[in-house]
Structure formats: C-alpha cells, structure tokens
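Shown here is one chain on its own, the form predicted on its own, set out as structure tokens.
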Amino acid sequence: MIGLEIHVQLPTKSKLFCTCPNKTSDDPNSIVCPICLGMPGSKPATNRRALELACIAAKTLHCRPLEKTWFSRKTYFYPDLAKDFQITQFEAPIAINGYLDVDGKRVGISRVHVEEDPARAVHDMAPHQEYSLIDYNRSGVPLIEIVTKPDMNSPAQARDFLRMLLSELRYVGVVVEGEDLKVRADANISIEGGERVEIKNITGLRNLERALEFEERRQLKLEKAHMSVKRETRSFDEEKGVTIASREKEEEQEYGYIFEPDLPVYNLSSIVDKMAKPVTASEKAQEIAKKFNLPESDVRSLILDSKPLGELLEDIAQNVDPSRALRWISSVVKAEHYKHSEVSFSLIKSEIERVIAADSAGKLSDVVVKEAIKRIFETGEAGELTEIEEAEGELEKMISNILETEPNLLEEIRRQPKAINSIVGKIIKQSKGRYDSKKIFEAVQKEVEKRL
C-alpha cells in the first residue's frame, strides 16, 4: 500500500504571509523580512491569492471544498524553522474528499492544504568539517500539501499517479512549467500486515520510484527473515539508490496543534462561489477528440504534454484535416516547439495552418512539411513549399535506375527486408521531396516483388 503526501509550491508573486518576493536568488538570505525569520513581535497576514490557487488545485482534484478554513502552529524543533513552529492546516484543510483517475485506476484525495515552506538547510559533510547553513530565502514561501489515500499498489503505479497530478495542476495553472521538476513528495509504503514506513522529501519522478523500489525490497527482505518493519521516518539517498532510516515516525499528536492567534478564520465560501469550475486537461482533450473525431488518448497525451500544443490543436483544427493536425503538431512541431521555446505561436500559427493545409490537400510530401515547419520555427515563414510532382512513370524510372546500378541491394533485402527502406531513402534524398514518403514505399515495393 503506497500513498502520498505532495509539496507543491505555488506561483504567487510574494510569499504566504508577508510581501516577500516569492523567487529564488543565489544569494542566500537576500530574500527576507522579520515575519519569514519568525522574528519575535512580527505579524503576518495571509496571500488571499495562495488560498484562491489551493481552491482551484482543490476542484481540479474534485475534492469538497470546506466552508470555514485556518492556521495551525505545528510545533517542532529544527534549525530549518527559526520560531519553532510551522504555519500550516490541521483541523480545517482547504478541501477534503477527491480523487484523480489514471489509467482507469481511482487514486482517493484525504485532503488538500495551505502552508509554509521553511528554509532550506546546506550540509557539507568535508572530512574534519561536518556543518550545515540555513538559507531563509524559502522560508515562508506557499505550498499546498496534497495527502493521498493509500490506493497505490506499486513504485510505478505511484510515479505514474505523480506525473498525471502535475500535468492537470501544470494545465490550470497551479503549477508553472518547469517548476514540476522541483516538486518534493513524502511518500508511505508497507506491505501487507506490515507497519508503515514514511521516506521524506523526494524530489523526482524517478527517484519517487527508485525510493519505492528499494523500500519494497528491504521490507520484503524484513518478512522472509521473519524480522519485523519498524515504523520509522526514512530519507533517500540518490546517489546509492537506499532509503535510511533517520528517526522514528511522529503521529500527529506529537506535534501539538494549537490554533494560530495571529491570523482569523477564513471564509472559503466568498472565494469558492465566485470561482468557475476550473477544465481540466483530461476534460478538454475529451472535448477536442469529440469535436474533431480524433483519439481521446492521443489529444490528451498532447495536452498534458503542454497546453499551448493543445489550443494550437483546437485552433488549427477547425480550419485543416483534424487528424493531419493532431500528426504533425504532436511530432514536429511539438519537437520545435522544445527547441525553440522562446518563438510564440501566435506569431506563427498562420504558417504553420498554411503548411499543414497545403499538406491535408495532397500537395506536400512529409518531408517538405518537415523542412517547412522547421523554417517556420527559425524565420517566421515557411517560405515557398514545393508541390508533390506527378510526371508520369518518372518515379518507377528512379526506383529501376537504383536497382540496375545496386544489385545488391535486392539480396539484401532477401535477407532483410527492411532494408527496403534504404531504397525510400535514395528517392527522397533524389528527388528533393516531391514525392510522398508513403507513395515511395509503395512504388518500391511494388518494384522489388516484380524482381524477387
């Protein structure tokens, strides 16, 4: 049984409880103020905008959202928190209740809640020199902690459930691209019968499932010599790929929760009605599938990839082949699209509709539309395209011509009969793609049984 508990941070413009920039610097502790160093006297005021983030995140993950929320003080002691406790959610969490669906499998969400990062601790372990230094520019910052029910039944399974998490947060903008990647999950995992055993902090998909992995391993190991799992708090080492053990695990109680006197009780209600349920990716590939006939898989594997692929889709669709569409902004475009980042479709999207246009009339061969959209992407134009010629028998000459100069190559594909594709190979190469990679493969086809 695996479940997860996901720290994710939320792209506000200041910090959770004070007007801190929320950014990173490399020069550590530039980001700082009296209330994210806890100093004594200072007060903080709750960012309106991370409790509207926590809501959206929240119907996204179609959990019940509360009437009433607050603050708690969790209470622990750790250099990392410099007043001695965390700002967070106990009683009365953001929302409770969801779930999320992947691959036809129903992951259950406990519950989903608003707190603060702490700062962030650098340890050098130098031979003769073991220190750590606290950097506070994280401290304060807003994450929202997403608590799963244990339903997971396997490391790949869980990493599976993470990414699909991400891409639907990512797609309503919970999540920025690219900050994914710095997500941290807390992750539980026994067998049957067994205690539970919590691995801290793991930053990753991989490493999610790597840190499973092991996890299962070593309490399989536990059980076939009869020894038992002690309930403990694990970290993962990357490097060496093992989990170890570092303290035994708190229950709840031990943190004592008392309400935060320094903040009121929230009304969720006054941000939760005026709030459209948010569309999720999964919603909308469904949508565009439905409306242009195309594979639901294959339109929301584009869409969780990346958004803007997913309204260039909706918005060339309408006007070329839907299915030719889908093809080429799911494999070039979305190739160039991650090459060249910085270039905005809206400066483009003609070109690119233009060229597949001229490709969903039978004018263009794949590799024109190729060469094109890679243009488009570089100049901005995919400049004059080159028609697919139709001269009469010139195509079965060019086939004869290699066949007659390379008798070789009809023994090798004898042998091997993929090696007819280096045949296609030389007619793309000579005639400068006027012809159709499909329409060559077939002509060669043709010609090589008229001589097998």
Contents of the next structure:
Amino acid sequence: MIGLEIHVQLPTKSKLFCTCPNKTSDDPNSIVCPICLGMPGSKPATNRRALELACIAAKTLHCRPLEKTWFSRKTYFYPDLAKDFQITQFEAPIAINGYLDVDGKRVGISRVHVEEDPARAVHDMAPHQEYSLIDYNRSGVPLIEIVTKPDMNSPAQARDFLRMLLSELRYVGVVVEGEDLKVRADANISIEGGERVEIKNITGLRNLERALEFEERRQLKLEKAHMSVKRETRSFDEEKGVTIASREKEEEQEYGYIFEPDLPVYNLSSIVDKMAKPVTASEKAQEIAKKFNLPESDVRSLILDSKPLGELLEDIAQNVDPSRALRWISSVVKAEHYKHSEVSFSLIKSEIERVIAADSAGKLSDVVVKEAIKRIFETGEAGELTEIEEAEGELEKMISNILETEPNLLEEIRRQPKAINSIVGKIIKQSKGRYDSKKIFEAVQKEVEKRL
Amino acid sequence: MTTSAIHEYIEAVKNGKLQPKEYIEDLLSKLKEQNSKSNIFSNFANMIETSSEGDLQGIPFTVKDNICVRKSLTRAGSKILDGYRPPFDATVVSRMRAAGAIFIGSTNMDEFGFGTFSTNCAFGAPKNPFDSERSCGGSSGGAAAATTVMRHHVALAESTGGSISCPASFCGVVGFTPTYGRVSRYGLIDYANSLDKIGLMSRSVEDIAHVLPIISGKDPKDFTSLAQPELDISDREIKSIAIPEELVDSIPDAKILAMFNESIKKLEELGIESVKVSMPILRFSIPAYYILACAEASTNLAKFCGMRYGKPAREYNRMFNEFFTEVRTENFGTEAKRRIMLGTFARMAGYRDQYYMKALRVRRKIIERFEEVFEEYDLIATPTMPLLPPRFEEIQKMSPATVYALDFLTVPPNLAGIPQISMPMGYIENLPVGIHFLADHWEESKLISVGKIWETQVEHRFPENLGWAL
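Please could you give me the other form, the form predicted together with its partner chain, since above is the form predicted on its own?
Everything in the complex follows now, all chains and molecules, and the chain you saw is the first one.
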C-alpha cells in the first residue's frame, strides 16, 4: 500500500504572508523581508490568492471544504525555519475527503491544506565544508499539501497518480509547468502484513518511482528472509538510488501545535460553495471527445499536455474534420508550439484552421500541411498551399531517373534497407508537395523491389 | 486636579516660549545622569529630530523595550537580543513620529514581559520614583517610572496580563490598556499574540484622550487590528459600576480595601450607582492565563537561537541543536526558561487537550461572563493591585506561584481583551495606590469619561510636588 503527502508551490505573485515576490533567484537571500525572515515584531498577513488557489485545487479533487479554516503553528527547531515554527494548518485544513480517478483507479484524498515553505538549506557548497548555508528566498513561499489515502498498489501507480494530479492541477492553474521535476513528496509504503515506512522529501516524479521501487524490493527481501520491516522514517539518496534510515527518533514527531494567534479564522466555505466547480482536464476531454466523436484518451493526453492546445482543438474542430484537427494539433502544432512558446494562438488560429480545413477537404498532401504549419509559427502565415496533383506514371518516372543517375543507391539499400528514405526525401522535394508522403513511400518501395 | 501636559507643552511651543530641541536635549542629559541610579531607560535615542507638524508637535515619547524602533537598540529586556537594532519602526512608533512626537528612549521591562515587578530585566530593575527601595511594578516598569518623572511626556507601553495597569498603579500615573486589536501590534516583540495590547501611560486622562486616536486604527500589517469599529472618545454618561465581589473580597490589604470603598462612595456621591456582582468564573483566570500566555510565548521565543539576530554563540563549530541550546541556555533568564518549559508542556500531545484547549474554553467563558455584566453596567471597578509596591528584598523571597497569584485583579480583563484604565486612587504611606476601571470591548470612551470624572477627586503627586524634581 502506498500513500502520498505531496507539496506543490502555488503560482501566486507574492509570498504567503508578506509582499516579497514569489519567484526564484540565483542571488541567495535577495528576496527577503522582516516577515519571511521572522524578525522580532514582524507579523504574517495572509495572501488571499493562495487561499483561492487552494480552494480551486480542493474543488478539482472533489474535496469537501470546511466551514471554518485557520492556521496553526507547528514548532520544531531547524535552521531552515525562520521562526523555528512553521505556519501551517492542523485541525482545520481548507478541505477534506476527495478523490482523483487515474485510469479507472480511484485514489482517495484525505486533505488539502496551505502552508509556508521553509528556507533552503545548502549543505554542499564546497567539499569538506563544515557548515551549511541557508537561502531564505524560498522562506514563506505558499505551498499546498495534498494527502492521499493509502490507495495505490505499486510504485508505477503512485507515479501515474502524481503525474495525473499535477496535470489536472496545472490545467486549472494551481500548478505551473515544470512541477514534475520540482514536486516534493513524502511517501508511506508497506507490503502486506508489514509495518509502514515513510520516505521523506523525495523530489520529482522520477525519483518518487525510483524510491518506491527500491523500498518495495527492500521490504520484500526482508520478508523473504523472515525479517520484519521496522516502522521508520527513511530518506532517498538520489545518486545511489537507495533509501536510508533517518537518524530521527522512531516515535511520532512532537510539534506542539497551537492556533496561529496573529491570523483570523477564515470562512472559505461560502467562497468555495459559490465558486463554480472548475472543469477538470478529464471532464473537458470527455466533453470534447463526445461532441466531436474523438477517442477520449487522445483528447485527454493532449489537454493534459497543454491547456491552450485543448482549447485550439475545441475551437477548430467545429469547422473542420475533427479527427484531422486532433491529428495535426497533437503532432506538428504541438511540436511547433513547444518550439515557439512565445507565439500566441489567438494570432495564428485562423491560419491553422485554413490549413486543416483544406486538408479536411482532401486537397493537401501531408507534406504541404507540415510545411504550412511550420511557416505559420515562423512567419504568422501559411502562404500558398500547393494542392494534390497527381499524374499517371509521374512518380515512377521520377524514381527511375534517380536510380539511373545514382546507381550506388541500390547497393546501399541492399546493405541497409533504411537507406530507402533518402530516395523518399528526394522525391518529396521534387514533387513539391503534390503527392502524399505515404504514396511516395509506397511507390519508391515498389520501384526499388523491382530492381533488387 | 491635573491639567493636560500635552496641551500646555504645545501651547508653549506655539508661543515660542519653548524650543523642543533644547528642551529635549536638556531633559535627556538629566535622564542620562539619573539613569545609573534609577535604571528607567534601557537605551536613549541616538539623535533628536524635531518636527513642526502634527498633533503632538515636539512631545517627547518613550517606548517600552519590546516595541521596535528602527536602528535603535531594542532588546525586550533580554540578553538574547543584545545588540539588536530592528530594520523597521513598529506601526505605533511610526504613527507617533508622523504626528510630530519625538522618540527619546526605550524603557526597561521584565524580559519579554515575563514579570510583575520588572525585576526579571536582564539590564537591571528600574526603581520606583516614590521609593528607590521598591519596585515600579511590571512588566512596563520603566515606562511607568518615566511617566512619573517627566511632566511633558507620553509612554508607549504594552500589556499581556496587566503589564500597563500594575506599574501605572505602583508609580502613580494613568495607565491605559485599549481593547485587544485596537492598536496595531506590528513591530511588537511578541509575548502572547492573542493577549498582547499596546497602550499608553501619561500623567493625565486628557493626554491619553489626545494620543489614543493617533496610535489606534486598522493596520493591514496586523490582521487582528482589522476587526475594530471606529474609535470614539466623546464623553459618555456613566451611570453604573459593577464591583466583582470575588475579586474585591480577596484583597488582603485592609487599607487598600478601605480606600477603594471610600472611592466607590465618592463616585456614588457623583451620581454613579455601584452594585456588587458575582463572577465566580474569574477564579480560573490565573491558570487559564498562564497556560495560554506561556504556550504562545514558548513558540514566540523559539526564533531566538543566535542564528539570525541578537547575541550569537561564542563558537560555531557544532551541530545546530547544540549551538541553539548553548545560545538559549546562556542568554535567557530564569523566568523566560520557566515559561518556555511551562508553555511547551501545555501544548504537547497528551497534555494539549487537558491544558491548552481547556484554557481556551475557560477564556471563552470568562469573556461571556464579562459581556453579561456589561449588558447591565457601564463599567467594572476594583483596586488595580492587591498590595503596595513591594521592596526588592521582599520580592526576592516570593515564589513564582506567589507572584503569579498577585495578578488576580489585572489578569481577568487582560484575558478577556477588554479595555482598562488604572488611575491614582490615593496614597498610603506616601506610596501610590491605583483604581482599575474596566469597560466592554471597544468602549474606550467610557473609560476616558470615568477617568475625567475621577481625576477631579484625587490630587496626583509627582516629583515636583514631592519636593524633588528632575
């Protein structure tokens, strides 16, 4: 059984309790003020936007908001904690009891709460250095913590769940791009009949799976050797790929929670109740798939990859063949979009639609469509679109010409069948897009086979 | 009868009879000279900047040592903050400065406010101007003594469980504690955030009425200040006063009790009815207060570990927890350590429900009882302290529990967060005795009104008319 505690940073403009910008900087301790440094006399002032984003997350995860919510102080001594206590939520989180479905598997969510990120301790500034450094730029950045029920059965499932969770949260704007690498999680894992082991502070999706895989193997080995798994906290060594027992004491940590007396009790349930339930990526995919009769999983993976691409599909599919729209948007448009992330769809949407519409009418070869879409991202316009124009025997003639002028090509193909692609490429160029690449490929294959 | 020193001062400045800069420089040199004996100040202002604008033109003000003053030594009476100069002014300090008042120094106090006699101050206890063998009260002892010795002056003080009223009473001045949340706490070095209130001390109620509106009001930097209704200090008719019998009956000093009964009689003669009420729940005030205050204090004091500010350890080559322990062991006083341990205990799993959570419920009940009484009566009155200012040698013999118990009159209103005023009630053996008026939440105007009435009944004694002046 696997359960996760997931920490993601919220994309607010400023930190959770002060007006310092919420951003990163290579210049340590450059984004700090008396509040996030915990200077005597400073007081927290809550960033309302962080609470709103947490509410959106809670709704997305089908959680029930609590009537009243408040902050608490969690006290422990550690150099990265500016006040030596963390402002977090204890008795009354933002919301409880939700779920997220991942490939037909339902994973329960116990709670969603907001808290401040501690500073970053840097332990390896130079080899053999006998001290650590603290960078408070991260101190006070808003986080949401999402706690799942122990509903996952394998490391792969945990990874898929976390990937889906991040994608869904990204879709509703609670998480930004790149969290797959930055997300921090604590994982609880136990094999049947064994004690629970907590692996603390795993960073990124990939490491989560690695840590859990290692830990699963370790526990199974112990079981096989008739040794019991100890209930303990471990940490994950990213370089070696192993989990290591922490030196912490085994008993439950004692945090001595009290109510945060500088902040009021919030009644967010009225806000959350009024808030329209955000349309999740899965729901949106379902809607689009049904409307245009498209395969739901393809639509969903497009939407989870990028919300704007999903919107483009929904827009364009009304006027063109929806399956062609899905095909081109999931392939060339997506690739170009990542290459030219600065280009806004609002400016080029009509051109993309023109190209896909012409393709839908069966007038264009794939070669022309690809080139046209690339041109749109580069220049804003698709330019003139060469239509399909086939002449009986023309392709075969072009192929024969090439094979005659370059007889060594046949030799090459005998040694390495893939070399056939170089002929295909030449024909694509010569035919100037008047033929579909598939047709060209078939013709080349036929002509080559005749001569081998 | 006392006249408003502030009005007098401002008039003199306006008429050109008084130059604030010269006046204050002269005052400061006298205060500095005297401080080696009186120990009222923990730090003096580096520079005097006068301004000719605002309602408090050139009025000197002092600041309790736990309120941050930019670039000026602010130590909250603790060695652990030795050398600390805050990078910002507390909201109250910047509001005073904006009104034209002039910061002249920080006043000594019990470490972080932990005490009733200002004897838990790392920089020495301030001495009572009426008798230097005796305590000023606490924890704002320096603020009260400064108010006694200076005629034209306002003190910013702070009360968690009675730290304004007690020293005001022992030093024969007016101490005003506003409703919790009335005055921004931004820049106050926290003792117990849900109880801390910044207030004022001065020689007259008129001065309080003049300055209170300046420091009050919402501050976006302190969320607990945002719930307040607007401050109104216009005159109110006071018809009735309730006397909680459980509190008054517990006062052991017959002379104080007799003086209080006389005072109530005087008020009746002035047309204010008085009625004895029973408030048995108040006997739980002291334990509930000490649990909540210490629980919060123990989290507030966690940040003092020699890492980011204040006094560092002598050596760095060790694990962080050993380093923190060394700094804290060396620099916290005994009372601070006691309250950290007490407060940590009260919030630990297994004890939290029994102590911390229960104390919160008791506080709720006490607030409800106060509200019931204020539905029927305008004010509540008691003596401020159950004893005369004690001698330092007597204090040394008191156990912590004995000292905590002495706060039984001042703790209940502080726990409830209701406003209070302590004023001179009279003098016994040449030592001042205070009367304490309490009002419902946000009803500061009733305290100002009763204060103006009461002020006419007692001739205040200050060093000038005691035969010694600054």
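If you're wondering where the values come from, they're calculated on a predicted model, not measured in any experiment. Residue numbers count along the first chain shown, from 1. C-alpha atoms forming the largest set that superposes within 1.5 Å between two forms make up the rigid core.
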| item | value |
| --- | --- |
| Residue 61: Cα shift of 2 Å or greater between the two forms (core-aligned) | no |
| Rigid core superposition, residue 29 Cα moves 2 angstroms or more between the two forms | no |
| Yes/no, residue 51 Cα shift of 2 Å or more between the two forms with rigid core fixed | no |
